[in-house]
Amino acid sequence: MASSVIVIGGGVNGLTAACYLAKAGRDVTLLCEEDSIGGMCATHEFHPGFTSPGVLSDTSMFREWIVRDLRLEEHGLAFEGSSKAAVLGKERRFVLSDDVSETAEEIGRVSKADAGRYREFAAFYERIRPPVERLLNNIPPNIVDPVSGDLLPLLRYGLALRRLGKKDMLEVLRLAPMTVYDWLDEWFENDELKAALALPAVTESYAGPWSPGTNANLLIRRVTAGRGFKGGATALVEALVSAAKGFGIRFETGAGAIAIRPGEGVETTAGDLLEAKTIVASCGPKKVFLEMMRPHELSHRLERRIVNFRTRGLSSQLLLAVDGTISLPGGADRAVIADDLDAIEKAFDPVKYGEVSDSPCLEIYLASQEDPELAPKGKGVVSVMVHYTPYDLRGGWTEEAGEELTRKVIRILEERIPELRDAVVGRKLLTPKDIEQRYGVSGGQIYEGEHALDQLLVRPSPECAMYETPFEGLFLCSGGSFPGGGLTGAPGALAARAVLNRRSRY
């Protein structure tokens, strides 16, 4: 059966793109290799009776305008009242939330000076939010060839920055190339606070806090983060699937794409050719061009650029099945363990030599607190993202290497959350290699491309930076496209917009 559009991949971006296209009247078929929908949010049982929430769980950056456009609240999606993350220092603990006043009060318990500075810090990002959001929520301007492209978007962004006033405009221009270490050191004195703010800016960048350009990631996170969803990523996927069915999208699960034939359709694992003039791929760019396209179809330049698009995975996931419930300060469902900026840098250093630090940095998520169906009643699931762990571990990710890493992580967890010591009844480690195999992401890179400064605006390559590719009717919409990875929905929505902008051809 022919469709006007085939969307490859059933993750959040694929579902988002499919919904927008179907809403616009396109006949859409969504291909998903797995039987379950969700991509990196797809659940799976890792211990009898205990279910993983997936490797991506933070829904706070999913765009609220997408929720409105697709009317996802009518499909059961509801915003959380407030998101909270506990900072588990060796001696001091406090809670960060999306409420500035509450967070400032918490910080005031460890540093009065930092409490006031945090209010200024949050106010600064709020002032610069409009122009930065405008950039991140639209198809990127053609900065590669602005002469032949449309200069108007570039002029609008420049004007929006100018309206901030000279001081804030110069500060925005200054901060993006900075190291996140220097930027946070200018603002705060408390080590744990600086580390907690910095960690999300560096973990998927193959970088430490001392690396130039890492502050751009903090900028993106601060201006795009909002409210998460009740029920977490599982609830987001369920709402998108419900909306997709309402738009009449056909689902082909258990029938992934093995080859893309631009202008013709997609060959599936079942041996069929599904015909479509337009193909929107939500799998990563390396998978699209280096695995699904015939080698002779790629120009040497495009092939070289895609090969050099950096996808070095740095994170492992340790899933814990626990007997009873685990609690965090302030009722938080997330926590960070990173004592200071130097500790993050020291955790990153061994990765360059294919090794793992004795003190990895941890992001902890009490998954079953947000979604009780993940565990039997009275029990729980804890997901721990372990930073940094190299994809190419020296000596390989053997069973012994995995056990050694697990022991390191458990030791740190038991020091900071003593109630875990006797509660763990099952565990499962996913290394970057395992993440690559389970979720089909190159290099085990959960953002499908490192968030380095040179890979953010022109992403994944100049030919494909605006979602359209050099191949007739082929578009990209994964986290490997602008504005990057994570549960944002933005690449899917903007890629759909790019398709509809070419409606005369596709």
Given for the second form:
Amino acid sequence: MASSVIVIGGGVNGLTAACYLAKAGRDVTLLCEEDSIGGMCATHEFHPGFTSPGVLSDTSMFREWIVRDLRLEEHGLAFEGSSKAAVLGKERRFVLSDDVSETAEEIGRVSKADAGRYREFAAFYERIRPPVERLLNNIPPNIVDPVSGDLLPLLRYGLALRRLGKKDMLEVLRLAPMTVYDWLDEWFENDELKAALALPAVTESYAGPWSPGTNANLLIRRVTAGRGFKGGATALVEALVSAAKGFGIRFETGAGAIAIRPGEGVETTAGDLLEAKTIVASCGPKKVFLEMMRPHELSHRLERRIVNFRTRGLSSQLLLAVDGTISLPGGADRAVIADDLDAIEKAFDPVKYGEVSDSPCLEIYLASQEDPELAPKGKGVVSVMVHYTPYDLRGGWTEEAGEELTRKVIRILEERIPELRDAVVGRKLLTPKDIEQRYGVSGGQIYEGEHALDQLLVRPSPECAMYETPFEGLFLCSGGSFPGGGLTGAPGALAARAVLNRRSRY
Amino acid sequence: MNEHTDKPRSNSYDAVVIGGGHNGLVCAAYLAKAGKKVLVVERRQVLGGAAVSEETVKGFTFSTFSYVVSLFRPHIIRELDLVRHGLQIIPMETTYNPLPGDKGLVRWADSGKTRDEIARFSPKDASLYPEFGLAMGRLSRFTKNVIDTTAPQPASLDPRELMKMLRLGRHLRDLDPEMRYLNLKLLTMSAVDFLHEWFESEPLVPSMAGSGIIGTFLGIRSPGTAYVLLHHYMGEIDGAFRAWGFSKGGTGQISIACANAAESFGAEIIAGAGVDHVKIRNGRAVGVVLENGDEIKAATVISSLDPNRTFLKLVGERELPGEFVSNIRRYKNRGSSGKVNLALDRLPSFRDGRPGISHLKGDITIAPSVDYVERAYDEAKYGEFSKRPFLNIVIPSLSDPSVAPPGKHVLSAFVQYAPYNIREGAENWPEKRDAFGDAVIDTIEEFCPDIRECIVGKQVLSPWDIEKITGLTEGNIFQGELSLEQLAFLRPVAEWSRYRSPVRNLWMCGSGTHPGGGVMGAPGELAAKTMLGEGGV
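Complement to the form predicted on its own: the form predicted together with the partner chain:
Every chain and every other molecule in the complex is listed next, the one we just looked at coming first.
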């Protein structure tokens, strides 16, 4: 008999979980306010006529097996031909893409040696992909409190690792705890190349490239990244919504969730109690346990662990409405500005003291190039992720502080993308505080929890690390669960698997 | 102890140990004890490597480099009978964190007194402090299982290795889940994040976190630094947990006791005899050639020097597989610390107004806030020494009057950060040395206004000096960073973590091997036992 399930939140993970559950025959209600469908991919008008992309926009890590399982291509989702990111150096520019030979050729323009090394680098990750993918695409074993059933998967991971052969196996064990700085330094000589490869790996945690453990993030990225989708995150969300409707999921969009009553249901902002035995929450763990449940329901230990789950937001998003079209080298829709690894580290340093660097590192996304509907004809929308900016800025995120940061970023942008000069007709800055408010993510942490080794291996806490919680029928499925944040769909899919594994009860 | 000549009595040995640091001496002692004919060759006149006592200023004995003991393995003390050979450890009972404009924080061996001190800053922290200590004590017992045996070899298919992994697994299983979770956090988190899960107050957090960065080129906010906190709870003297101490007569006395023990078992030691290179014939080590041209034959050659120096200087790339050479090249030796030793004609007075001197007998940490220590690191990352460094100061003469003339004192300050690779290039350290020493004394002056008036002699050691004097590559006091990717089965490099090297009959026994740096004696002991067990000598 199908029992009813409520999925809280209509982000990519919530939608994915809902689809899997409905596909398996569950009667699913998705509870989410209309304008927050898409979660951190949700768009909004930030300047008259100009719509922003979400704060998460990179679809290249969305799992291909989910696309297949949910038949998302039948719902209009199509892979991009290739994904390209331009490196906007001080003097030179080159383009990195998912095509290894093309990228190696591009790198050859700045360093002959690095071109060859890049081929080896890519081949290395290709070789070690199987065991790492296996780990990232399954419910994680409980390494803190394994019962005999968990030892088997652990053993299987061990065997998969061994199958790599001694040399690669030891290399995987060596690289995971390293600093991304040391690792990339072992491979490459060109500063801008190293910085461009490192930046995405360090923006997910309270860390610069000098921090141990950052290399695990690079590993995850290199192993899981593929091609993104045509039309970007908007297209992904539309396909998921269409698939969800196809599976017969009910969308309850009149109100949001305000409180969780495990075993009973969910209270909505409209004051109703929607009943369901099973609740799957796609909001972050802090929100679930510290805001949506009654304090006395939590054990002291769980409360302490969730409070200690680190969710320090470090990135801001600057949205620009531009007149005319901006283009990047090689037709890329993304670009990186970070001159060397030390520049990234120096952008991180001030954050520790509640300050912002004068030279933040930037990830640029020409959103309207991918999705022309975001801007009026002949105009464009550019989204810039700014690293690093502290959530707790000393003196607070006043209007003045925001203005100052915006000026800094625009100065850098104008220097590296001269077409932007005089083209900006509207702009809006989302600081970590704003991101927290707009998307409801604790600390404005867009990965729902820092990607540090301890928080990746046990996410968010031992009793909740396998999507189940100590509460009957309550499951977690946000980026705050394994394998972490970003548009991967994996926590949603794996949480659904966890629910279905408990078939007898839920 | 006998004076050591630079001439060996024989020209052929079962084993010759390169380097008379404490690990080389421990290794030699175990081999001699097993009946082998062993020779130790030391480049300097003084034995001990980085564990030496030297009368640098007349009448004052400095523990030039390493200055406290805690991790020295108690079973080595017993097995080599080191107490009879002159080892005596004086316990340290306090950790003092002076603060500007306050009495500061003293943590005493007496936990009740410590709680009262902490309560001045945070009653909550005071109440959690004992619980924290208990948890750390339990974890350190687990960790001892790891450092007291050779490194597990996860890639090996040898049944003995698999058994060993299983045994470790069983130790891990014996911990309760809460402890396993804590262990995971400890291995991966930063000292500050880890401590902030328990404590809220400055100066408790930086005072404790400081031990996490000693000898590493990481900040207290860098992931991976929490682990070293455990060392403070792992120290044991005479089997008592959580004890740190001074070696009577200075740290060099440990080396002297090891040398005496080795000699009592029949080992021979020569000093003032640097090794020029390891003699290799047909891919086998057959002896060493000294800097003076003398050749010594040995069936087994054991290097206690760091991997970089051993393989790239004494062996030479031509004798080694290319992949091994590149692995040794990427092994990180990052000198990050310096040392300032002061001879004082009286005890300086602290600004804090705290009565008595008992709180000065242990270590004194200059780490007034988390930001202070982190800023010191931030400066160093880009090739400058910290203008306001983190200091770990000891005044051993308060506990051991034998190291200074009556009424006078020796103050030793361990300084971080002093990067080996300064922006101007390491070879320019001599020009920066004075400025570096001044920055340290200026820092001390903020807490002891009269320090300058007390100084009658000083020694300032940059990492470049440490390299010059001891030979430690880049002046790294641990013979290589103690970061996760350079520990256990990866120390010094993958597939060569069992003291053997790609050159047959050439072994390693220094801190660059498992379980790593610190005055522990463990690498020397484990190397000797492995060699004896595997017929390597």
